[in-house]
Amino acid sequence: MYYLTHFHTMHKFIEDFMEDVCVHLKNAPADEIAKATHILQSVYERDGRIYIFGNGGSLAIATHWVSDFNKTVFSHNLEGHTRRFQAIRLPSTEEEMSAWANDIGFDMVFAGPLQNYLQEADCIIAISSSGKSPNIIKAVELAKSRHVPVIGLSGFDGGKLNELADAKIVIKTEPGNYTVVESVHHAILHLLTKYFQDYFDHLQARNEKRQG
């Protein structure tokens, strides 16, 4: 009987959390996603660098996300295309983050980096759940005093970072959900890989067809 009030349970928390993921992946806003697509393909046009970062399970998404992106867009024809998209997290390594942080202030560990690299044709990416971490902040406001372009994936409330942004991606949630914001933000980078893939891949074809 335990057994499978304890099935019962679990099933019923699998099927919810799912449900509550599912949902806001709807609810995600198209039109700023479709934003973001057009300022990343405007970085690759003028040939720029997209810098992303986040804290904690935020930064984990952002390298799983470069290591996907700088490989795979290009994947099905790597020799065909000389330009490639330069995507960077942000900081690059453990020991400029810890240097950073101890020298100068954690505040500092993307806004200082950022300040040696950052250049007009670049864009960057920026990950918050809360939208308010104050060096998530400074590195944005340094971009936009430089008048690079922002992609802000936020959640809860978006904060301050979805303010700034010039692509707004929040997942609205109640304030604390990062398991469901983390999750969502994932997928969309995700899928923001698969569409340039499959651009690059339909204009190869094309190219091909042209061709022959």
Given for the second form:
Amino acid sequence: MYYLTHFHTMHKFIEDFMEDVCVHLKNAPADEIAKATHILQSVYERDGRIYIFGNGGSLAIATHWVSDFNKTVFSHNLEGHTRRFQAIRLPSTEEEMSAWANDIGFDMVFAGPLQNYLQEADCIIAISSSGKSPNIIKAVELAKSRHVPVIGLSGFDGGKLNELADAKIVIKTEPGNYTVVESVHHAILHLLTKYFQDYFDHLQARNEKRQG
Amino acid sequence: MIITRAPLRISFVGGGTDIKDFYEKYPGRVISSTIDKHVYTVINYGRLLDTFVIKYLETEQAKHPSEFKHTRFRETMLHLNVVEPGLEIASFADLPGNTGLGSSSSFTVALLKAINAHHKIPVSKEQAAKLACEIEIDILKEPIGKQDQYAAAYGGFNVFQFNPDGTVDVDPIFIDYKVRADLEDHVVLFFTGITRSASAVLGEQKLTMADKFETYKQMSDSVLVFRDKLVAGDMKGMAEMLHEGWERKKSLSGGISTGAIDELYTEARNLGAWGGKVLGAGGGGCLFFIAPPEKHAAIGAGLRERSAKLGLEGFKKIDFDFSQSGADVLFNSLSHHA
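If the one shown is the form predicted on its own, what is the structure of the form predicted together with the partner chain?
Complete assembly follows, chain above in first position.
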């Protein structure tokens, strides 16, 4: 009997978590994700750069996305694509991060390096589950002041990040539900990678057909 | 040095309803997309020059921008308060003007982006579109609408709604790459070799606005139907709407269609085009068709032959893709000192 109860509880936990992630993934704002694809497409056309950043787990997601987006998108024909995406995680080294944090303050770890790089042809992707992290908001405000498009991945009530972002990808949850928000953010970033991978595959197939 | 560019556009449905005489009575709507052809402007600050220099097909040099002959250069520079001598501005374009692809407004938008970047003033898409409208419509009094300025500033596939109070709603259309690529496979664009300034014909249209109000209203409403067909990837449906629209528009102004254009259009239809339209309010510009991909070669060959008989020496197919990005600062050597 004990075994059975325990079994049920374990499964209930697993099923509840899966359900929580699925429901929030399903409810993610599709139009805003579509806007994000427009922003990334535009940056590609004008040969701009994409700066992505977040704190903690969000920074890990950012790093993961960069490796996918810069390479996996084109991996079916790496040689053929001389122009590829230029996604860069900020800060690009731990040394840079500690220098800004130690010397200036932790709220400048993203805005500081971003100011070194940012050009008008670029865009940024800011990831913050609360949408409130001061270091994220500082960097977003810098981008906004130059009319550089902002893709904002937030959670909970969206916070200031969602207010400021051009593509407002908010995963609405109760405050503190980091696990679900981060899981969904990761899935959406994979969606963006997959979208552009399929897109470039499609273009290649079409070009081959045109050339007969 | 600063380099900016703004895209040209293909307007599908609703052109003409973006004119004030109409939209102050009923919301005007236009559905369009930008293409991968651009107008570029380059600004350089020649520190030892004591004049202003502009370069386009001609080169002008003056002590003050008010002396320039080129109206859009002149008024944009004056409106944006370009006062320090030494500024050299040049423009380049992937396609010539008066082709019906909105290049005049693309030029104004690219130029004002460049001048503002030089002044270290960032400009949003909305501000760029509004400024271009101010310069072209309010200051230069050109009898044109607002669709081109907005298309150039925003980029991509959009429905623009021109409200009676003068505001403009921009509704981006979310189509995936498959529909976009499919559309690219179905469309074909020809420059007729005939150029005529849009202002001339739109001036004629303005006079008859009262008579044509109902037709314009229909055109404005049909924009939303066209958008739905686009989102659904219904190529034939869109083509048929273009054909109806072209027939309707022909009745609006004698200048819109010339004999030669009519002949080419009919020829393309006979060769398998489902529908199309003339781009450009003038009796020239470009011919745009939606046709099954396998008919494109025959349509191209047929129209080439027919245009030669008509003596249209400039007739040419224009290869293009649609684009997403609007007016951009591509390079700014000053940006790190902002």
